[in-house]
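There is one chain below, alone, in structure tokens, taken in the form predicted alone.
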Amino acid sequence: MEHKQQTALVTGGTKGIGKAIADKLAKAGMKVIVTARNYQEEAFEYQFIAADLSKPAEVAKLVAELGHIDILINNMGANTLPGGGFSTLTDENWDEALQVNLLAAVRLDRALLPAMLAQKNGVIIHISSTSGMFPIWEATMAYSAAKAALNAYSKTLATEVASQGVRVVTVSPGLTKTPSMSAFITELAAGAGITTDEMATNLMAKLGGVPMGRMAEPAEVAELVNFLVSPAASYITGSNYVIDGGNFPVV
């Protein structure tokens, strides 16, 4: 029962890894808040707000049915625009992008952080992805660039908030099998003729392949997260965890 008497709220924590991560806080005793645009399970085990966070008034509307907030798990992400490269994505698009991968998760920080900062006590965790750091221009441009710019905002926040007590903190999966990455292989490999696991293999290799040969799994990541809203993580803020099975290419 390691976060006992806290309340975190994981947006996007419906499926996926944002399913995975309010499972694993639960179970260490945490009250966990999901929201998310919406659900299908008939029985749902947390309690469940419903909010578009890509729309200001929608942000709003969640923040004024929260009660206190220890940890603020923002997970909301999605690529799901058109590949092809520039040509492809209109400004509709880009704003998509930003407002799903980026904004969202600063509009939910500045109403949530206050409360924090006055008890001189929280943790936000902002969940990027290895594509802001390695993007591919056929398939992920405009969230790659969302991504890379969420990166760069959670190292900021950070360090501005550092001294007062609040800790913020990005984790970057890579591919992670989940039912959005699901879908994503299922429209490249219906584009590119070929089967779905043809397509897995193909990114892969695309990323420049994954040491461990297969994707992670969501409990996998929220494992991470665990460790890093505990106080066993006191001293870690601003920092960038990259979780895929070694495939990022840098050192």
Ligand SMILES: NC(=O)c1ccc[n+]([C@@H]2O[C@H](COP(=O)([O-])OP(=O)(O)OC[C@H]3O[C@@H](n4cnc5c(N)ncnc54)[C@H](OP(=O)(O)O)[C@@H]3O)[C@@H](O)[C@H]2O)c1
Second form
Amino acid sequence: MEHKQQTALVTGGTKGIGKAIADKLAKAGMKVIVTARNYQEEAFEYQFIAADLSKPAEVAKLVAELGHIDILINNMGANTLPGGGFSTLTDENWDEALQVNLLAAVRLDRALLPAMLAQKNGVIIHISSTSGMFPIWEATMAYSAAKAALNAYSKTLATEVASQGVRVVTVSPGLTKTPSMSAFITELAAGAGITTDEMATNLMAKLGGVPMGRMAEPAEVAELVNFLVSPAASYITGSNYVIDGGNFPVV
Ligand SMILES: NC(=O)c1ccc[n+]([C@@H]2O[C@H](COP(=O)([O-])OP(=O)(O)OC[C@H]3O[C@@H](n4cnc5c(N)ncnc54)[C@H](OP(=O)(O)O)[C@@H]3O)[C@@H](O)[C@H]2O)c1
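Having seen the form predicted alone, the form predicted in complex with the ligand:
So here's everything in the complex, that chain up top.
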């Protein structure tokens, strides 16, 4: 019970990495609230508030329903755009990438930070992606650009509020076994006429290889987040933690 009496909001907390973070924080003693567009039976044990965070009005509605939040996990994000590079991406695609992967977090932070600053205590986590530092033009152009912007925003926010008791940390997972990743691999495998295992291996190779030879489990990302929001991480702010099985090729 490391986090007793604290309340955490986990965006996209009904599936994948967000659900694993919700489970871990709850197990550590926190009161957990999850938000997503759709209710999922799997997250029944948490207070659930429905909101489409790509829409400013729904972020405002969510904030109005929330009480005090000590820990904000900006996990929601997605790469749902067509691949194929610059010529396939419309203004609407770019806007969607930025709303989902950058501006939803910016708006939630702006709404919830004042109370954290007033009590001189709070932690904000931004779940980014190694794609923000390792973009692939065929598949992640707008998503990577939005995540890179999230990284820069997270760093500046951390610096701005560091002396006022609030920590802001970025976490960049590599390939992680979540429902959206499984669906992505299944679709690619069907298109290429190979098995999903073969496709997963191809994907890891495309990223330069994952030395551990497998994707992350969502629970492994959740362990890192649980540490980063805990008092044990009290001197950590403004950093970007990569968790990718050794994939990222630079030191
Ligand atoms: N999986 C990976 O390999 C990987 C790698 C690097 C980084 N990441 C990052 O990790 C985070 C979580 O990814 P994931 O793979 O766990 O995703 P996921 O399995 O697709 O789950 C996404 C969650 O976000 C919610 N959501 C999606 N769009 C939303 C919207 N517009 N408004 C509100 N909620 C929304 C979903 O619920 P509803 O659909 O019901 O709204 C769900 O709860 C994202 O930021 C992603 O970019 C993932």
